[in-house]
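One chain follows as structure tokens, the form predicted on its own.
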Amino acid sequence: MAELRLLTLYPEQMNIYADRGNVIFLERRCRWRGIGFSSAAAGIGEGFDPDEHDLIYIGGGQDRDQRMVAADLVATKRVAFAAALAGGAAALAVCGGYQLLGTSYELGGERIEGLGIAPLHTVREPGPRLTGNVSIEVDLGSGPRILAGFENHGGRTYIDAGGVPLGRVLHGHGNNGRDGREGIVLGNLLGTYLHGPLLPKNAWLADELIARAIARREGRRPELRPLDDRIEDAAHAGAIRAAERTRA
């Protein structure tokens, strides 16, 4: 039987806006299909074996938690994280976790070192926080889809040379409120500002992550059995409508 092995980084510190719901949703969609699911966590001071996990997840956190996590992430997990990605693992990083993927981010006038895994950096600029419902157009290889959620970030993220955004902003602010980009995609690594939690509002993305994670161990992309997604489809449509009511 296929199995998905998930690792959550800093589940206690990086869990704002119900981001833990993403993990629960992944587990349920695996169980409903008869796919095995195991979950582990790595917190402050804890390393991990990059070969033991097929999907790595890190959520968002308050500024104080993110500052605490940043140094530890670089010191105890950067090498393993990079090795896992090089070995084909999938990863999802949300908001604060997304910012930490880059070379640096600014917090309270301080420049903090990031993982340096993804070509991006985050700065603080004059202006209000970028908040509200958001939708973006995404193409992860099977045609354009809509991703919808909620954003709330003071930092402005800019993708550096060679970087590819996760999607094009349809409604809301995105990475910085200026260039129409949102998130980043780097192989099997996806970074985004979308909270909500994200995956229950976008079941198709959960399935994409499940398929990519299982493919790492199985050697081929699985054909996931369709589920009765009437509730999930309604949640997705509602999230899109909420985003459409925001400024374009």
Given for the second form:
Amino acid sequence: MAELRLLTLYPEQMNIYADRGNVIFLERRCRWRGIGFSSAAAGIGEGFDPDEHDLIYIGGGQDRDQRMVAADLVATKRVAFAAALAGGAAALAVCGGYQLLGTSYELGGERIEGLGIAPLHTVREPGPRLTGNVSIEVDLGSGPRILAGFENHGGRTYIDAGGVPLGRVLHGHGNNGRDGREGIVLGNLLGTYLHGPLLPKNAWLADELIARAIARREGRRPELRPLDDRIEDAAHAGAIRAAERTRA
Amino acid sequence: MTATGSSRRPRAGSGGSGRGLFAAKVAAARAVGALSRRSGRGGGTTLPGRLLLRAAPDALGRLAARLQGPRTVISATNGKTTTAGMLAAVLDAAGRRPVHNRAGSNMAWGVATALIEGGGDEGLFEVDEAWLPRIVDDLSPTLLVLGNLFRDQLDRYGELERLADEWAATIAAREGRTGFVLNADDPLIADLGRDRDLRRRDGVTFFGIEDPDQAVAELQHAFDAKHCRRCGAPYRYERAFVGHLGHYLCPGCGADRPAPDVCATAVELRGIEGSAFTVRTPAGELAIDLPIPGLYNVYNALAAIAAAERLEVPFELIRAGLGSVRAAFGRVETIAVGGRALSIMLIKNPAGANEVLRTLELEAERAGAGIDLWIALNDGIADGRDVSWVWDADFELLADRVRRVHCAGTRAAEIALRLKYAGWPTDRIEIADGIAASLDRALAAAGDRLFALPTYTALIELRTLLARRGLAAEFWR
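Having seen the form predicted on its own, can you show the form predicted in complex with the partner chain?
Zooming out: every chain and molecule, the one shown earlier first.
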């Protein structure tokens, strides 16, 4: 039986916007299809075996927690994270977790070192927090799809040379409110400011991550059995409409 | 101790208007309020304050300074309206009628409106948690009651820790001029009652729950204070009662839960009917019958009791006052609609929703059958535009206890989705957009009682709808 082995990084600290909704969503969709699901966590000071996890998730946290997590990521998880990605694991980094993928980010005037596994950096600029419903157009190889959710970030993220954004902003702010780019994609690593429970609002992305994670161990991309997604589709449409109602 | 002379409150002469002109502005704002209420269009709870603060930015301080008696300010993420209502009922039993922003309009203009209407020489103000640091010096409270801090509407307020830091600065600055009533069981609040060296600040009363039987079996997912504010060490929880409210120790720096001065023992929850408990205070013990349900309302009652003692309300009147309390607007009220009971309970954030879900779990147990529900999730500014929070609330509690649920509101499908993934059978979930049509369908399908769980703006819509049908008083009355 196929199995999805999920690793959540810092579930104690990086969970501020109901990130557990993503885990619940992945678990149910696997179980309904008869796909095994196991979930592990790595917190402060804990390393992990890069071969034992097919999907890595890191969510958003409060400033103080994020500072602590940044130092710990670099000290105890950078090597394993990079090795897991090199070995074909998929990863989703959201909000604060997304910022930490980059080379650096700023917090209270201080420049903090990030994981440095994605070509991006995050700075502070004058102006309000970038908050609101957001929708972006994403193409992960199977044609354009819409990703819709909510963003709430003080930092402005810029993609460095060679980097590819996850999507193009349709409504909302995106990485920095200026260049129309949102998130980053680097092979099986996805980063985005669409925070908290974004997978429930975008079932197609959840299934894409499940397929990529399983492909890592099976050696080929599985055919996922379709589910009755009427409520999922309605929630997706509702999130898109909410983004369309926002200005900009 | 801080010198009390260096008040930062704005005064006449510092950009404000002279006494005669100010009185004219107050009179004009009051007239607008009366007019707006008479026209029935609502808005009477904030409009006069808005107008006056625009004409005289220092009005709040000037009006509050006129109050000769005590000025009590209440803030919390959850329960501030209810706590203020409880304290008002207790003061009422003692024949005291404070100036009180009882409509729950708790930002600067709501408080200003209550002051413009006047009518008493003491003040009782419920203040929004983010507004508290901004207007506390204007109101210059003699007593500050702080109930809890939970994650709520993060799109409006930024992060919880920032708010806690602002509150800490507020308390430190007011020590010596203000008395404090603080929740010992919320580490974010209790810690405000101690200075840097863990010395108890002057004038603090702590309250808390001392009944281990009320602890939840496991810590909830929406858990907001895992780490000590002082040293960052994870708290060790002996037990938790509501969200992160409970008995905790800090193994790092010793910032443990302080022993409460006012505490509830022998709590008995009676479903939606209410609860009974014994309260222990420095003045003795008292048996309380609380006609509104849930352990969270026991916390609200403790805050009101501790405040009433500080306000020198005679002991026996506290009991009488609490017995007469009605739930605040939309926080558990039951209205007869077409031969069925419609019980309305506001949900607005994970901690509050979890307590509503616990009360409903008790109701389902008592009924011995599945319950009928109507849930309306809106994403207006007053609801919090970010509906992510529904994934942090423990809807799993009711997975096999629901006969039928109707989902409504601007984000009806999102709440339906949450219920599906909480294990609720999909053939019992119905989605409709419109509040009115959906409520009617839910009522038609329900047994004797329908539980309605609206977010804030959905509650306003619901109340307006019921008022139009002649079933409920409109909220600003």
